[in-house]
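Given as structure tokens, the chain that follows is alone and in the form predicted alone.
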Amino acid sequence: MLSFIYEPLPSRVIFGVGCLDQLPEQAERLKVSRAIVLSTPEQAETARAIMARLGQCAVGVYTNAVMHVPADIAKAAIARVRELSADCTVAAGGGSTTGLAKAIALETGLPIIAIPTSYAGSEMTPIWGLTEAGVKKTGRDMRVLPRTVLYDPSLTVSMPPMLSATSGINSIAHCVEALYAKDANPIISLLAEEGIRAMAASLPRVVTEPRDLTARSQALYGAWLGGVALGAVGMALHHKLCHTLGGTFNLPHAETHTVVLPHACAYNAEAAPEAMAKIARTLNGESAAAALYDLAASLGAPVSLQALGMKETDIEKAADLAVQNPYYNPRPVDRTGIRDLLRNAFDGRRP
């Protein structure tokens, strides 16, 4: 007998090529008049262009967002927000920028308008993360859920092909873990399967023809579904490992998800057979783990932690950290198994 709880999150989504034109209208709808636009240094030009679109509604930009939201960066951004008396943040970029907006919201309660330029999915979740003293802490708080999200596929065409591939597989990871989450439910499972399908079908075209708006639209649609899945149910071992590796060893976020995902699936395969069967079927693969590895390899994405700059001597420390305060996982988390998983991921072995 089915038994579940499903609680949709209260966010407004506007999707389509050119929907960025609606930004001033959406700011007005939220009754904000002093927005600060956030971005990474690499996307500062985009931030300034969005500030120009907002006109008198914008009071400035902050372009120092970086990966994993270091606490000192968050503190500096909050100080800038208060200096400008901002009443809203506009996050223009990927997970790093959205994460910074969430850190600001966690402290100040300011509403967020998110304008994704990658497939991170953070814009659809109430999940925040902060890194301090080499440890990344995460939590859930409805104050950090963006109020409005503008998904304009034209903003993703400049994303480099390889970043598109790894960002896309990061989105697939949200869908994969939603299928065996402790609080999984039929609605999110349907969305998760569709997210895997849409992303896997579009990524090969996105990598070879980055300016193909049809492929970009399908990938961004898949990313939205991955974000919905990530926001609606809890994640498991894969995300714990990636947060550990990213926060402690400063490994790149999307690339780390890409490398670890097949091995996390292999670890959980026997404990979550129905979820694995759905993933394998959706990817037309022999097994979920092998199909995910083959997808990454076919896109030219990295398949080993060594390729990301991790040191072999870091494996033991990573295993120690991963078993501390573990997330829910369908298979019990034990250090020997995690160490073997990390060794396989470090070497890039096909599961």
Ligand code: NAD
Second form
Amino acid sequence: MLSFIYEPLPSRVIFGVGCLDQLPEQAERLKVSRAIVLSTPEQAETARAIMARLGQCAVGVYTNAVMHVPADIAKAAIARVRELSADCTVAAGGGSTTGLAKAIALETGLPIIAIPTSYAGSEMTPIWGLTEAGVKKTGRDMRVLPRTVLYDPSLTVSMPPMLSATSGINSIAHCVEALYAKDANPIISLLAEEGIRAMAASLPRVVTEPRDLTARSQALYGAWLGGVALGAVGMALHHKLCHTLGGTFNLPHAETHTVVLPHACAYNAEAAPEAMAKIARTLNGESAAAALYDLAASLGAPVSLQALGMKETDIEKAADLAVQNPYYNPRPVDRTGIRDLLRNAFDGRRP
Ligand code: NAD
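Switching conditions: you have the form predicted alone, so give me the form predicted in complex with the ligand.
Then the entire complex follows, led off by the chain already shown.
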């Protein structure tokens, strides 16, 4: 029998090729007039172009965003925000840049306009992360949920094909875990299924023809759905493992998601049969785990933790860490099972 709680998050989403043109009016709508544009060093040029579009409404840029929001970078950005008396941040980039805007919002309450250029999905969530002394803390706070999100697929054509593939599978991971979440609900499950479909259907074309705007639109649409799913319901084993592997062994975010996802699905297969059937059906595969592995392999994405630079001797430590704090997962988390999962992911074995 159905029983659920559904609470949509308040944000304004504008989607479509060329929608970046609407940025000045969206800033006006939020009644802000002193925006600071954020980016990584690699996307500094994009940040400056966006600042130029904002004209009088922008007061500066901060282009030092890096992966996992180191606390000292957040501190320096907050100092810059105060120095410029900024009243809004415009995050132009992937999850790392959105993450920096969130760290600023957490401290200052400044509203965020997000302009996502990857498929990470952070722009749709109230989840923040901050890394200090090698430990990443995360939390939920409505102050960090971007108020306005402009999804312009033309900004994603410059995303390198391999980042597109792994970032796309990162987004699929949000949808997969939403389908077996403890607090799953029918609306989020519908859009999670659609997110997997849109992303899996578009990624092959995105990788071979990165400038194809039709494929890029489909993929960004899938990423939006993945972000909504991530923001709406709790995640489980897969996200916990990726968080541990990324934080402790400094493995790259999207690539780690890509490698671990098929193995997390294999681990949970019997405990979440309905979710697995939906995923397998959506991907047209024999099982959810095998289909996700085949998708990654067909895109030329990494399929083993070894290929990401993890050391074999770290498998035991990772297994210890993954079972340390109890958390929800459809199948109870046991050390032997997790160790086997990590071994298979390390070797890149097809589940
Ligand atoms: P990223 O933001 O670190 O981007 C990777 C690199 O690609 C960067 O150099 C970036 O500048 C570049 N890039 C991004 N888009 C580009 C484009 N269109 N063209 C050219 N270069 C581009 O990586 P990511 O995978 O987007 O985000 C990962 C981070 O986001 C992690 O720290 C992760 O924990 C976080 N995250 C947080 C949430 C959340 O809800 N809080 C959700 C998902 C991810």
